[in-house]
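Just the one chain here, the form predicted on its own, laid out as structure tokens.
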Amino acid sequence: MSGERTPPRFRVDRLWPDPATDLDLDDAFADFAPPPAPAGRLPVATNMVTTIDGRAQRMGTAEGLSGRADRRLMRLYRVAYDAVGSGIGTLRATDFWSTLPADLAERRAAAGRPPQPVALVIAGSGPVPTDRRWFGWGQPRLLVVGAASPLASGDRPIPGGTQLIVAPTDHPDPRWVLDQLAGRGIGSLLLEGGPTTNAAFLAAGCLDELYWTIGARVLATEALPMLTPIRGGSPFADAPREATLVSVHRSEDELFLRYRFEPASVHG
């Protein structure tokens, strides 16, 4: 992971725009950058992988849904963002990591940026598994909890190096979360799930881009998709949210898609 010195190399084809074949993955995404900041808040994107039939989980996690090229691409996306965030469900399900390997950390440092992005977990009012390895990675960490969280009172210890932020509501509002990040000098956020967190940011009009890997697999199960149904009903049920296709790359049988949303007027 973060100690990896020799980065793996993968070949991709760019299908859209400007088709080209047999490109080095790192070179193909060397100029990757977050979307422009919308008025009044920092830009937000989400990076997800699903099967061909749209399942974003296998046995409760995204493990095994894609190949090694997608895992490298996930790290390349992280290079461009100030913070990498996830919902509490991901933390409960697995010891996920949000760090960069040494070569990409050095790339950020050479550009005058912190070697590692800030790690963010957004929780509601349920329990937080503070024994997860996420709390030990060598990067700044922010833990946002709801007002009724067992951690909200500050009476329970959390691992050192983690800054606790308590929301005024039981379910932290995405726009409030983004204001908290902006107040700490964070200029962009990459979400890596889960589906409930993705849905909350979409409903609040706070999702600007989607990076979607389609793994060449089928599950045909009831596993979650990349977005759960929006709490209280979707504002997009009758007027679907429109997106623009920015790019498409192929790695063997997998597709890497980038979509951009127009600014939303819906604030769920």
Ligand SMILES: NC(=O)c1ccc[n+]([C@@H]2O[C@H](COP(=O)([O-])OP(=O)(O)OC[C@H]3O[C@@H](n4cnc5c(N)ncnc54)[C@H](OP(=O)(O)O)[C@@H]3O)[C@@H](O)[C@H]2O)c1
Given for the second form:
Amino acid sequence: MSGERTPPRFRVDRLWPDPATDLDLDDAFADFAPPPAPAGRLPVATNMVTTIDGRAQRMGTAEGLSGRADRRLMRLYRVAYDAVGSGIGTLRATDFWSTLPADLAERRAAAGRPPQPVALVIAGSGPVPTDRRWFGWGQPRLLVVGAASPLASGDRPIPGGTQLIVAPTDHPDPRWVLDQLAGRGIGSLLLEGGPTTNAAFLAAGCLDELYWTIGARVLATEALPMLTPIRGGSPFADAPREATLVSVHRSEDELFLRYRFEPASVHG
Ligand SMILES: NC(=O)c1ccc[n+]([C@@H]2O[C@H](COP(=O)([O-])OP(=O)(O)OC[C@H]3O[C@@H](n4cnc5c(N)ncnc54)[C@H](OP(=O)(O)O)[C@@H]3O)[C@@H](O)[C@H]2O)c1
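Output the structure of the form predicted together with this ligand; the preceding block shows the form predicted on its own.
Then the entire complex follows, led off by the chain already shown.
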């Protein structure tokens, strides 16, 4: 557990609901909680940042798409969730980690929860960069790989402290992944992308909320949006998945939106 000794403070305006100006960001999200669990699985949200023109990558990573307030907010979202997960494409692209700074870890511990969320990476059949720092942080780690993964046989070493879970399919089915988490006592999952993983969970009817930061910039590149096209054709092309706007906050020129999806009628 490590982090800022003095947590950074940011000011936000709440635009919806109950408009209020000049709030402390931490205070504004102090009561933030995951959505209610749908029938039969744990609740899942994804947190993404895009530019105004909807790009979720800049020069191959998400770096530089938003400001420091958004980075603090990313950690405030994590506080509320039991597990924080990403697709392997994100770990291949960048050496991220999903630990909380000391002040937020202490807040969880004071509430009787593990100080750090469980870290999850979901891979398919491609390479897994086991030299990433993600494998070295002091938090429980789950690595889910597909049946055809180079790691699936268990012959290759993976860094200590990482629990390897091999799926029965080449691409782990999101519902199967959620069952695996539930079986380990995990009650909620916050995804942090990437766009392919988001699309897989949406297609499987396993995405309940979206936390979307709009960074006040434009790229006009061919970078990925927050969701890739669903493989095999989108079931939502003719019947778009409806969402409800839960809240909107503003930090300087950036917007923090929270959307809740209506219960899914598509089940992977
Ligand atoms: N703007 C943001 O907020 C944000 C957030 C996160 C990431 N990003 C950016 O997004 C990019 C990475 O996104 P990405 O979409 O390429 O990768 P990703 O979603 O992180 O991972 C995709 C990979 O997940 C594996 N996978 C596991 N289960 C799957 C399933 N059921 N269906 C499909 N794939 C499954 C596949 O791995 P195999 O290849 O092993 O088969 C697939 O290639 C990076 O540039 C990253 O920086 C941006």
